[in-house]
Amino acid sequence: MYQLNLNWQTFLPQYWQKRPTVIRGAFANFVDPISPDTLAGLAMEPELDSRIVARQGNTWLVAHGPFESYDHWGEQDWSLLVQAVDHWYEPVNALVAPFRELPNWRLDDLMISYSLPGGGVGPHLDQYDVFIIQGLGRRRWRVGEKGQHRQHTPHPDLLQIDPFEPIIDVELNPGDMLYIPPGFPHDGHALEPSLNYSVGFRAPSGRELLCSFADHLLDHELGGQRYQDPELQARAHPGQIQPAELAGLRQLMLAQLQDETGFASWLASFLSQARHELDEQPVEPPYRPDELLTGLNEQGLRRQGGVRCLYLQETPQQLFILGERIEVPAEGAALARLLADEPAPSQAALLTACQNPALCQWLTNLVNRGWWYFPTQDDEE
């Protein structure tokens, strides 16, 4: 297990959203959770998302996943990059554990770059937060100002900024961290071969929001109230739109945000969609709970990578995973906190939970559907 050596209480009000930081000897002795060649392998699979940015003189190379071999690209001046990596590979979960003091629906993945010496994507803007972690070797960041900055595209799949001036210019060795609010520009290369994992936290846009809203609509056949103007009179100017008309429209559209529970079950379910493919298999044969409890007296459960599992305060009999709406058996609100707050549950506290035949079955249920499993020992490695 990693120590982040990061106080919330001081960092929260001082730093997130508001200002870049360097947090040095973040993780004490730090070791790498995946060598350079287990993410060399991952980038060769299908199923996850990865990119190599190459720079060759003023030219910029983008090549996408997955790949047959690297040996090509040198021994200088480009970076592999793998999304999601938190999904695939359990050992790195480890690293994402201690930022659990966030909300898990603010938590986007667990990005890994290597890069070979000068290394990096270019100067540009993220407009999320993230925590950017050296591992391997040791890697140059500057970060600038928050403002106007002109962006371009070098390559069709590569959006940068013009240079920009730092507020931060550093080397990070292992074990230091970058915290990055969005907006803040920045660019970092390689010094020596790398490593560097970005934990970010991406926030949902209003047009997301609207857009994923007005699905949500159309799915449910909801909205279907139409605009009534029983008052209306003759005016002499047709073509007008006046603003009591506008307030009505206005209105109509509002009614259907302030249906408290349906727009709160909404929410919850979208914040809870996966955004990057998953290792998400359902159990064959499927567990018998008795099955189950045999697992749990040997070993505990834990969540899949990349599963977001959330609830609702004043809906505690339900849980949101994935998009699907859960509901909960009766008594069966604690264990639903328990699995939506840890990945790993207390061994214990299933048991405990499991002595209802209605809450084992229930846990059966979703461990069948593969969104939480038996670990192995090859998860730990």
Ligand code: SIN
The other form holds:
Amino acid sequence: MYQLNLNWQTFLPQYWQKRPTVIRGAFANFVDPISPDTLAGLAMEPELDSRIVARQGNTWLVAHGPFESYDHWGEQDWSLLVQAVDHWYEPVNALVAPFRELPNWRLDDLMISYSLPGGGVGPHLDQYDVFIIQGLGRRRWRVGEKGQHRQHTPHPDLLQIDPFEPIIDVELNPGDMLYIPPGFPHDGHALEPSLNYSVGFRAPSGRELLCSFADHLLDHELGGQRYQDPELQARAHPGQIQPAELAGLRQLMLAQLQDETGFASWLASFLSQARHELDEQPVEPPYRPDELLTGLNEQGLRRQGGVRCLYLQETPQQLFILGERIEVPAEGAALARLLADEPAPSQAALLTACQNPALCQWLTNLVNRGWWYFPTQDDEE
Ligand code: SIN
Ligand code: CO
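Let me have the form predicted together with succinic acid (SIN) next, following on from the form predicted alone.
Up next: the whole complex, starting with the chain shown before.
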């Protein structure tokens, strides 16, 4: 269990999306949930997205995982960065848990970096809200003011910016945390072999939303209505698009978005789509409901890391999981909410819900998809 010393009520209005800040001792007596060796091992797996960024004098190198060995990288000036470790290595999820006060749909992943002294990715910008927690070691972080920062690529796979004037310049010790809103330049430089945990929150752009909405219209053969102009009049300037025509065409597009039910359901399914590769393994052979009950008598379930599960306040009888809309059986709304709100729903609550055979069958189907599972000792490490 990680206890985060942060008052969300004061932090959110003051800093969230507004100003970077340092939270000293955000986690007291910090214990890393993963070792550098385990992280290095995960970066040897092809399913995980990992890279090494190294600096040799003025030259930057980038290598992409999976890695076979780390021997030739030396003892300084490089970092190993592994994305979405929370999707693959359950023990690190304990560190994400305190951030569940923020909406799940905003959470992207937990990226973990291991840096040798001098290691870092150089000055750069991110389009994320990120909480960077210092684990093992010490790292110097500089954060600059938002503004016009010229971007350049010292390596084709590395986007950096020119040096910036810091407004924050700190050495982070284990348990300290830095919050950086999108667009604030930053640069981390390890002073000692360091582990850093980046809890990243990404918001969709208008472009991403519109692209996905357009796909939704195509998939469901919606939006086929054409513009109509029964009042059309002859005109002197046939090359011109008139303001009323522009307004009418825009209205035709907006009408698609104004279909309340279709919009909400598309949006929830879009927001529940996977953002990274997942460890999604259907149960083989599948559980029968009585077997699920036997398991539940032993312990509760845990949601597989990276499984995004959301619901809309207006329609609690539907769950949206990894882009799929799942109908919830009658009397199942409370169970559905529990599954979406709690990464590790309690044994007692699940057992109570499963007294209803229809709900037990439904939950069994979800577990058989590989979306929830019974944790083993290894998950608790
Ligand atoms: C890192 O841990 O080195 C990178 C984190 C970041 O700057 O986004
Ligand atoms: Co960054």
